[in-house]
Amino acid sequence: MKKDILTLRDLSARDFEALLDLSLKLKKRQRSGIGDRTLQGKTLGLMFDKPSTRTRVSFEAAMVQLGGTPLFLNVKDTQLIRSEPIADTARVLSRYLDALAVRTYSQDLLEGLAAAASIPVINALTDLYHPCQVLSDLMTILEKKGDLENVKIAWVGDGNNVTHSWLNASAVLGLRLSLACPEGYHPKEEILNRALNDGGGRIQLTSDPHEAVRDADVIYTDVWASMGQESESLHRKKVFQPYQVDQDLVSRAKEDVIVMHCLPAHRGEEIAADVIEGPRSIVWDQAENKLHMHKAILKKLLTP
């Protein structure tokens, strides 16, 4: 039976487990020389409709390494563009493919894709989640922290996609989650209650940064107008600029406390140039385990 990632709420806590183990047994064998070509045969499609550097490259390094072949579909060079129903499109790439990855805007294309499809599908981004980011976000974590259940992770800026997924994996894994939004810019309701129902009293909303970053192990952020927001750039700038992580905002935190942006990073706005550039970032090794992450996912969705 395939299996779907659309949300992290499509994971178990096992799910996750295995992921994580599985993410860093591969990245370590690749250090020490130790190939695998376990998915040889197999094709993955990357659906993308919005710009991609870090998530199109790690898909399609990944497949390759592990002995498949990616193929990219702009969406604007298929037939979706010219209103093929969505589910006729999933029918027929499910004939041509081993696993689709969808990088688009729209969470219900998305799903629609995944409902008709009979192979797995990945959400590679929509406005609404961003599940893989966050799953090799555990992964730099537990590699650099040891474990997830004693570590707090402070979220600094926009309530978006990154955000919604950080929540749902609160939700399942019990994170200790410290979220500090300005007002009118917090996660969907919906979401947020669904995760403070599920996660207790390990999940908390503030709009003070200085509260969130409290005893932090771990300072996330993002940019503060995601794509289709650059209409607001202006505007955002101004609300969020008491939410910047600068030194002074480090240092709120725990001593040891390690900074983490899922990239692009725009320095002097969301995050401090000498903070990113600083001995607390590990943005790089962030960055670098989305292959390793995208490496355990289409294993485990592809192999027996």
Ligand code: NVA
Second form
Amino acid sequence: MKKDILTLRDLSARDFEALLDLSLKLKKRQRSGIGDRTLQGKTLGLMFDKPSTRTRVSFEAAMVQLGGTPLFLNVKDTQLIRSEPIADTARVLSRYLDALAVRTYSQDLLEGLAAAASIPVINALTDLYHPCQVLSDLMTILEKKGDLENVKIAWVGDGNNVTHSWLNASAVLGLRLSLACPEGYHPKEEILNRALNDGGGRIQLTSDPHEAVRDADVIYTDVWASMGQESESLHRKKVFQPYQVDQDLVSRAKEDVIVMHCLPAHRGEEIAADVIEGPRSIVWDQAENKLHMHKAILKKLLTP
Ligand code: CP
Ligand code: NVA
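Next, report the structure of the form predicted together with the ligand; the form predicted alone has already been given.
What follows is the whole complex; the chain from before opens it.
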């Protein structure tokens, strides 16, 4: 049966381990100049309805480096905008492509597409989740800290799509996750409660960023207004100001804390310029690892 990655709940702990292991191996192999053309003859469609720099380019480069072909489809250039049903689109694209990565607004739309498609469908970000981001972030933490189990990850800011994927990952892997989100901007209750139930007591939610980062090994933040929330930007800037990851907040975590951001970043909003450019920031390595993790995902989904 074809396998999709629509949420991190689609993966078992063993799947996570296999992807992390493979992504780290692929990175090493690339560094040593060892090529891998196992996806020769395969085509990955990338159907995107929101902007993207990293996810698009890293999936495209991953496909090319593995010998396959990426095919980018802006949703606005498809018949979807003239009301062709999503299930018809899915069935037709399944006849041309070997896998499809989709960035869109609605998780329901993505799930409808995946249900009708006969090829693997990958969530490249929806309003609700960003699973591939968190997979590559786990790879980065493993690389930097050598372990996931004993690491405390502090999420500071909006309870958004990336937060939801962190909650899912934490529930499956039993990670230690501490979230600091302002009142009214907590993660969705259903996703949070499910993670709290399954997370073995290692997930916490607070409104106090100082509490969240205490003893943290990782501080993670993301934009205050996600794609599609631009009209709320001004209001959010006021609400989220106390949640800025600045030097003071970083100094309250462990001395060797790493600071992560999935990017794009807004300096002076969710992260201070001297933090993102400072010695604790690992955001460029983090962005690079999207390439290696996307390769691992494509190999796992597209090879027997
Ligand atoms: N982190 C991330 O998904 O970046 P893009 O929006 O540029 O793809
Ligand atoms: N939460 C952000 C992530 C961007 C990669 C957004 O959805 O815009």
